[in-house]
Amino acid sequence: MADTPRPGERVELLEIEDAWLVDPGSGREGQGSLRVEDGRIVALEWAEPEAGGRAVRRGSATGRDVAAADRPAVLVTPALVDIHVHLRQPGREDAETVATGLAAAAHGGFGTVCAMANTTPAIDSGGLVEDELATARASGSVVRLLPYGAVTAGRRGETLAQMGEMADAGAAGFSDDGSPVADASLFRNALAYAGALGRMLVEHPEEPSLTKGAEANEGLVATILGLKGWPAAGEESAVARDLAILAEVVGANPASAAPHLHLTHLSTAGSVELVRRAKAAGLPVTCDVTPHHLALHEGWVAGDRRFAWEAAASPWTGGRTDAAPYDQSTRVNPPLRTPADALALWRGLADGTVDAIATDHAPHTQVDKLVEYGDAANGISGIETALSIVLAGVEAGLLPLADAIRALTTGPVRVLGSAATAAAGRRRAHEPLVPGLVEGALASLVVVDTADTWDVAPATLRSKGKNSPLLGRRLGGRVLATVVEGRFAYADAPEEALAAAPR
């Protein structure tokens, strides 16, 4: 049996049968095989139909009609895209650097990651931009990285930064997450600026006035715990305002190009729907939410460790809890909300509003978490996890697998646009960020055995961060192997394992 390839290394034979296809680009989903050699897929089958309807017709645009428990084990899809993550250097590298972070990416079968700028110093310059490529580039990861700007000189919310000599450097697009542009005339310029780079504007939705000091969603259970609550319009008024400024960016200056607001991590209900509206109207607005807020929810502060939709007909009201209040690894901003409010994401994700899930990936030392629960840092690490929480989500019946596939892989490369992805510092600029599963495309895949699980515990996280609520909980889905333009970034089995398990 030959030896586990390692990161880096070039596939030479690749054989996947009997597994389970889904290729967002072409609309299809179904059972089939595919053979990788030399780094190329070369051989692409969709079956033909059985008795009994566990497969596709070869060439089917769907494979809705066909039961999660007769689908093969094994599923296959394009490496997926993570446009919200923190890798924490320059600065941090206690907490993380770009390549243990990318190493972790890998793990949770991502191909592409789009890293904040929230850095020490912030990513504000061209240079800085230019830095951080070179170190993505000599961390010997496959993983592409791809850098966001700061939209502020030091992300201090004072004056814009750098934005034209940024983009040029590379970056893929214009953030001070971790906070927002609080300042509304500064942000009406930055989003116009950016705009006429071509690049988005990625925006954290925060009203400071409403949050200054809260530690946990405003309701019932911060009121039981003794914790600040975090109200819903400390979200909502601020894409309210978001929204509306880009209204007046686009409607006074309908000649020059267009602006694209980007909102990051939506966790109420209310931000969905203000966005709902928003796309009806025409508006160029685009948003993602994170797994933690479409599966977690505010009673994990005090202990409930059931997922949303179990939750969701009986929410937490003080009564028996499966793990000790207070976790800091639950202490994320924005919070965690209600059981209800992550259905609403789930509907977002359903009906189109919401463009992409994104894991606002963001690790941190014990140091920084392991204080009093209002003092802890703000953050999940949970680009590990990612797949799994929404591969569960799947199988509760939330969103089909194809749409969920979608939101990480398709989704968050329209969200980017063509003009940042070309600029964003790749090897192969002609090459799609999402090439597919077309034969003689270069191979960049995910294989996941959905009938495995696996724990998730500090040692079995690549990250440095090991910041996560869900530490010591077992999760469906097994990550084989990720692979990016034909080498692996990550295999977790000699080559000749990753064929699909039985049914």
The other form holds:
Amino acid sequence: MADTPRPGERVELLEIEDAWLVDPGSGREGQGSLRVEDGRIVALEWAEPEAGGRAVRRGSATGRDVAAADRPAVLVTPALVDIHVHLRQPGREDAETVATGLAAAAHGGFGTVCAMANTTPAIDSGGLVEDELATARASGSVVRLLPYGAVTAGRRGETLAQMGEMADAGAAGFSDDGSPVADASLFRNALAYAGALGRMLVEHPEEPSLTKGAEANEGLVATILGLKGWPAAGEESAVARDLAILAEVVGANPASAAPHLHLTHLSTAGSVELVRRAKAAGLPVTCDVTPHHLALHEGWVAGDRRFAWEAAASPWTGGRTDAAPYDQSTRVNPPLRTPADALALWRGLADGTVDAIATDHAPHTQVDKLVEYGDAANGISGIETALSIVLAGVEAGLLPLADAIRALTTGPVRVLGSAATAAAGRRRAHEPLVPGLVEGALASLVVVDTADTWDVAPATLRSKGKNSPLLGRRLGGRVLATVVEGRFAYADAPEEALAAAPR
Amino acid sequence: MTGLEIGAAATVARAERDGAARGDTARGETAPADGWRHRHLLDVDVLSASDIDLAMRTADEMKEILGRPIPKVPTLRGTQVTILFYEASTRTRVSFEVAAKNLSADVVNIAASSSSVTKGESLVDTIRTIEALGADIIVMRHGRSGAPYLASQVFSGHVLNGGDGWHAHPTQALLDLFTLRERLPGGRVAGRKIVILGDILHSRVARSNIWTLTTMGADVWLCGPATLLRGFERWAEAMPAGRRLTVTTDLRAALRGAHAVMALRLQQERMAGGLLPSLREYSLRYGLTAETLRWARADALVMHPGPMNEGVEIGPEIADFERSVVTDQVANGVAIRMALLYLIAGSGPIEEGGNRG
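I have the form predicted alone already, so could you send the form predicted together with the partner chain?
What follows is the entire complex, opening with the chain shown before.
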């Protein structure tokens, strides 16, 4: 049996026959085959003729009518883009390093990740942005790292960080994620200043006075378990504040310095509705949701292990269910919400209110997690399970496959906007971040066996963070290979399954 | 053991242990008492009406033993009970200690003065240490909701929750039920209106009583200022048919026709948290006094889990009032704790012990 391609190895020959191809860049989806030679897509054949620029199958323009069972098992899409991860380096290399985080990303099908600045020290100067990029290059991973810079010096929320210097060094945007920019005046200044730099402000919406000491979503589960509640209003009042300030900055900044606000990890139906209205009013706002807020719900804190769409009809109302309560891996900020909130996030994706799915991959050590629930660090190690649980939602009929893939590829690229071009331009300006499935392009793609399963276990997760509520669960959708700019970022044995030619 | 102090009262030396017996109980492979199938007592939500009946009947037997000149039986001879309290407590800790000693268990007291996290040793490490020191049962009180679940996942013996955060206080709820059963006319709880009054939000006593009382068919009312009832209306709405739970801010409506009123302790820090204007205002609007008690039935019982703030949530004239059952609650606490220690870890008849396995 031939060797499994090593990460970083150039794709010499990869032939995928009879796959389901999804190319959100062109809006095309359908059965076809693909051949990569020496890193480039040299042949791309759609099984059925193109009509009006779209794939045609059973009269469908988008493939929506093609039942999952009728699709070929192997799915090929452009490599995924995650605009919200925590890589913990520098400072907490025991929880994750850039190298292990990028390996985890590749295992999850991601070819590009944007790393948050809440490291120790916080990434708040040009030099630190350059260090982060150098660490990524030194890791040997072909997964692209786009760093964010902090909004405020030291993420202390007091004064602005060196934003211009960081933009010049390659920062893709600015965020104090982990915390909101709680001071409204400073938030306004940061938004205005970042607009002039052509960078977005990525805000973690949370009103801290409503969430102090909070342990779980304020609601039935927290009430019964005696956990301090994190109310939906703690997020929604912050979103409303941020949008009001955005409208003010739009009016005040010169047109050439238009601000862009990106709200990350929205978790409630109310937040999505606020963004929906703001977009309708033309405000320059985008947002993302996480896979865990789409698929899990507050019942998981109590031991319910049904996905949100399974629990929606009969939410947990007390007593025990599948697992012990207080599993620390379910502690996350914002907290897991109700099944109804999760369904509202899916609807936001479907109608375009939500631009992207971003994992908020938050690896933690066992030392920081295996403690009393309220003392456990917030966060889920989620970049490796993201695609599988999004595909589970697709299978459950919550979102067409093409829309889900868009939210994992071209959606986040559009959010990054010119910043993405700028940051990517530091490497290879002529190659777009998501080149799409186009003949002649350098291949950046992910190959998934949707008929196969994998077991979420400490040994199968490449991330150092084993803090996943899905541990012990068998998930559908196994990533066979992730290719970035013509090189393998990840490949699973056996090589024959990839049909890659032996060296 | 950073942060831990083995109390002077600790009885570390003990009779030789029957290793095989320990293996049995520790893995929970034996059914220690007929019909009891819970290895730990972490919460009361898992207890069925028949589980609760069994606990009551066992406590009846224990109460009979407590009436003897020498209230001691050999039931848990050779069993080490470690009492691990992360929060200050007098009555519950002493009650457990007396209960364990009445059953001839060896008792180790560990007072962890504050959170294990701030002290450097994790709860998990502490539990492993206690296990290595030979504990068969850990009775645990902790300021964080859910902490006993974590302990139960790393300990091979039995964990008995002595109160965790705002979440649960199983033995308190069971002793409250036991006391109601003793003192209500006809010994019947089903259909009786029981009011829990005060700081419901922060109360593990209230949460556990909601489970046990509604399981036994009582008509449970929660009453207090809106800020201290937050979330409970949703719980009332989610209650399955057959369980009766009503939430109100109106003291008069709550007390009308009540068979028993349980006043909860009001903590000073609720004012600092902006939840209440002042103790005075609380006491005027929600204090249980001779005057407000007139709204209840003439024979209504008055309960309090203690320690009481007389003049705040309960008038001094009520605290030692003839229908106050506060001291019964304390005395019954020992019987209930003996019953639960026996049910989760004992084997064979109560009057025999020691030679387990």
